[in-house]
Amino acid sequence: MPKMSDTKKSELKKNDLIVIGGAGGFIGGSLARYFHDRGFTRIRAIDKKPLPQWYQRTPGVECLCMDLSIESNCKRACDGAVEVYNLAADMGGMGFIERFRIECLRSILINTHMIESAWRAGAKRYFFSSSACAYNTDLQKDLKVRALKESDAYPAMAERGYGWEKLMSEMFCQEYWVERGLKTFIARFHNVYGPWGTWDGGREKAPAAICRKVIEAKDTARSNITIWGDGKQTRSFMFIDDCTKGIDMIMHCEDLIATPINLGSHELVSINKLVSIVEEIGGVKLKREYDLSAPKGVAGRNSDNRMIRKILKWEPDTTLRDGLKVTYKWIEQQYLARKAGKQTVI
């Protein structure tokens, strides 16, 4: 294995250039922002919508449309890299992972030949955006489940699909990192929610497509709510700008090279739960009414941020209630402006 400099944090120059794979979607565009904000010059997006269709794009950002399930467009998208992150992958909420497995496994290519053009591009960092899905699924099966920890990927039991894409490709980044020498970073996400994510269409997340439901029970004086499953599942929900600063801390630490960790809430709520906190946002109370044979995914999710906690001496720490609270008014602008005709986020 190659040898770990000393050093704890790597500074990024301002000038170098960082490429965003998946950079038209909630995450990868947020993270583009993010750094453009942070005064880096050199950014580089990717995604495979055409421009017109990306979640946002910000100013001074070069924009490319491009699949990178394609060789040769990763190829372009690293070329002069210093920093390589992969967000890129076809996915969405439980809805859309359960139905569309095919499309979920097929997002391996992206790695595969994101991985080999950043190294062979002499890129510096890599990082890879991997999900709570790897875990093993027998451990989430009980509503008031224990708090995954990064070891409990294996056995490997993995979600369908989507679960064991990522497992593969941490694999891929970490024997990147054991084999040929280039920083590889990988963070497990546990569900990101937040203003500039998908709100309606069929692959939003939870906390997005309860917010819509209960504006659209408001502005249509409808008395009922429809929900997945029986509102018990249990699950942690990360804010967006918890999530684009973990980023930035897990891919700049030395200590977490080609190593696996939780980036997620570790605030566990039900459905039920989460629906009475919308709710109460919107002011207003909704009759429940629950859809059996709607995906539910596992029974319970938590993120064991002991890791995280200890080598960043940081977690995530955005209240659930004060991110729905940014989240609500967001999609409500956006579905008011679908009504009145303008063009929106999906």
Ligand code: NAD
Second form
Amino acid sequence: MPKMSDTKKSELKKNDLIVIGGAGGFIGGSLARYFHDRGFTRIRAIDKKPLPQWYQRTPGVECLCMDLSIESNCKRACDGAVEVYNLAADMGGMGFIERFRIECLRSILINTHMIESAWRAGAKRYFFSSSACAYNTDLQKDLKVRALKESDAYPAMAERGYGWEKLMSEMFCQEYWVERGLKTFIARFHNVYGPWGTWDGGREKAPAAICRKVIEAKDTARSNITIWGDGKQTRSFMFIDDCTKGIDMIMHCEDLIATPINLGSHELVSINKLVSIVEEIGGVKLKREYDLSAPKGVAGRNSDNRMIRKILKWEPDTTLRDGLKVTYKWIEQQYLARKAGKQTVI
Ligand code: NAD
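What about the form predicted together with this ligand, after the form predicted on its own?
Below is the whole assembly, all chains and molecules, this chain first.
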């Protein structure tokens, strides 16, 4: 499907307009900062959340509060864009995506209107944030899961709701390239974590939730921690700085047009191991209680990085321990700020 002939890197000019949907959230907010720090002067960031609730607002970035599931807002958002990054979606950790499948499915409206608006606006490139949840769940029932390679999405049996939306939106991206010549890029993220992400309130993912629980236990002198599931489920986790760098590299690689690719760490750990690392960082040892009725997702999931290594000669390489140290410190600051009655990222 993609034309593999042109392998040269694209040149994005420093004053070209970059549009980022979902920039009030974790990855979109970090991406806006990433481009700003690299000297790009025209970045338009959009999110449906009111501006005071954005996780990060980078000075010099145009920040707009708009609902991107509405077509006219997408037209306004993409006006003049050279590159469009769609990170907007109604999403969260397992607790959210297992309970709110309709909300997850409705994110298809965002991508449908954003890609059409990007194409109509004459944007040169379009990025879609897909997910490992697009993979066939039948391949993830084993704790000793083999890492998922890009072709494992088909035959399709994606995660109900969230995963199917991602798979359909990927297909939109592929067909906009085939039928209309819009260069689209699709990364399947595997669990992203780091500072400036959701850390409480029900949408947070395992690394942030465990950091918060350990910090809370220390602060309140509690000796136990509740873990969702039996703790044996395995995952890989990618640090946010690897994610933003990977998005940039994927979006500017001609060999990856309309070609879904894994963007994740291949360091596989059990949730029990994740808890042990966080306990070591926090300097505590807690008694583990397992909530077997809580949502726990597939048994095991890892990222097969052979394709990204081959094409980009790179893969996410921040160790979980190093990334968690930074994340733990940031969540601790947030926790203490909230306790002191100050405004925080939730
Ligand atoms: P996030 O929830 O922090 O950010 C998503 C943002 O999109 C939120 O700020 C939300 O308000 C915004 N949004 C939702 N609906 C919108 C709408 N109609 N109009 C405008 N904005 C809207 O999530 P994130 O972790 O930053 O994820 C970004 C993208 O990456 C999402 O597409 C997500 O599915 C994908 N992804 C994330 C992970 C991860 O581990 N964080 C893993 C796989 C895929």
